[in-house]
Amino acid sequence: MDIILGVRLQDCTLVATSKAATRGISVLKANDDKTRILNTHNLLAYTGEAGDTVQFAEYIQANIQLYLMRENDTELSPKATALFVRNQLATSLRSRKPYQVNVLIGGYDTKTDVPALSWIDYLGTHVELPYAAHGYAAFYCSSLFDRHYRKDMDLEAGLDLLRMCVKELEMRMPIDFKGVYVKVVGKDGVRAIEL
């Protein structure tokens, strides 16, 4: 029951997932943030079995962080950082313990001055979008980013579009999501901010 929701915007990249830790129909933890800072501009927001999921942004964590330390301080762009993650899921894929995690990689590419938003699977399926989600959300906010998303959007726009998409997930979910954490990924690098 996981709803891990992104936009790339005009100037940045949103990212938002629920609060709320499930398992089945229980919640477990009503403060659950499922998303890791790769590096000052990548954000990875992730879902899938439970503890696939946090070994698995653990480990990319600490080799994107590692990646950095080694190459003196140059990081990796958000395209790389979705390449590599891509390989490491389809790769698990071919081993007798496959990661379950599907992920969203929020960024901003510092040389082109570009965000970027891409949406993986755990089949290693990589694919840069404008708008994407995981989990429930996708077949209930599918709709709304087709109807809504523009490519000129700022960041209150797309606060808007994050809006809009809460409130119909609010309104259609058989369990309460405990709300959103919403991430932007900028120039500046990530920060959080209140929906």
Given for the second form:
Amino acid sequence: MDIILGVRLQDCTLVATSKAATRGISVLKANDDKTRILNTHNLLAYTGEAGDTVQFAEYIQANIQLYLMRENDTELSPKATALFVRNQLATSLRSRKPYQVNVLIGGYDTKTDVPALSWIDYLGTHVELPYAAHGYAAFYCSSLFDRHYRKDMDLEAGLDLLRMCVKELEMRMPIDFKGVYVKVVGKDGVRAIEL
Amino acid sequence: MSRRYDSRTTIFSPEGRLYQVEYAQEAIANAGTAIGILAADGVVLACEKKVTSKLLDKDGSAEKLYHINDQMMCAVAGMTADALILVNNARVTAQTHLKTYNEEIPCELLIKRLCDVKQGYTQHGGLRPFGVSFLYAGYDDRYQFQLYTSNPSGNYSGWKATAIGANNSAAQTLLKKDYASDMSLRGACELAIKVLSKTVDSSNLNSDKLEFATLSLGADGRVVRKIWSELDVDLLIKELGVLEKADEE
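Okay, that was the form predicted alone. Show me the form predicted together with its partner chain next.
Now the full complex is given, and it begins with the chain already shown.
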């Protein structure tokens, strides 16, 4: 029941993830960060089966870092990163025990100066979208995104949109998700931002 | 005396040399010349054809020029059979990269992979090293046009103009003298023929003796790789009149 949201703005991508780590009916932690920085301009947000999630995210992170080292600090583009992740999930799906992880990848392509957002589920479905969400959050936020999203949105407008989403989630969702962490992936890399 | 350290590829001689690897490099020094020149708007690879029997049936493919992927080509000097193994390996590597990342493999990464294979045979025993040197012409969006060479030891290096195979030192001296970094692809082709005309021991150079390949950018920004037909090679030689010019000097 974790919440992960992503919005692609004019010059950056926003990723929001809930802070609560839950198990059954208990909240175990109220400052859980469900993202991993893959390289300077790519951020992976994940949700899914506990255990699988962090294991998978860090495996991906390690492989992207390895590529970075082998390639003399040349970064993999957001598209290539997303495709790599998709491939890993698709391979995993066909193994004996697949990773049950859904991810969003927020990126910024430094070559073309274009932000990117990828939605990938545990089946290996990959779509590039202007805004995306996984799980229950998608039910509550999709309509808000559909109504209020503009492709020329700046950071402030994007944050306003996320505030609306969080407000809606707090009102409608039966559980307390302890608020969200918001990260911005832009030209200068990944940074956290207060909502 | 040195015989004792000859038999295994992986044993150092007392002077710290690997004889088998050096012999492999020696074998290449007797193979046909291949030269590569990096121009501002492309790369040219030119090779000397060794097998020129009239009875040889031409199947249309080049003797020592190979496509690796949409952005790379290579020229071979040494044992063609060994080269085919490595070229096949390179092609698979390139396509695997394309499959996982949906992006063409960066030139240097592919060459690095290939050289890892070559290096392996200088360290893991029981087998002989690959008896081939390569010239790679490539394009990627990071460094644009590139020219590399690699040898049996597994070393590789990037060049503006270089030669491998027979007479490579003579060819390199000529290249050093006449190379200009602002050269056009046309100028590079001219230089390639000029250099080959002096290093190949044949009185009249024609398409029976030469193989040409160029890499350039098309009007749509895509990479154009071309292994030249005999007709095109003859035409170039005729148009440039390089051979007559060389005679006058």
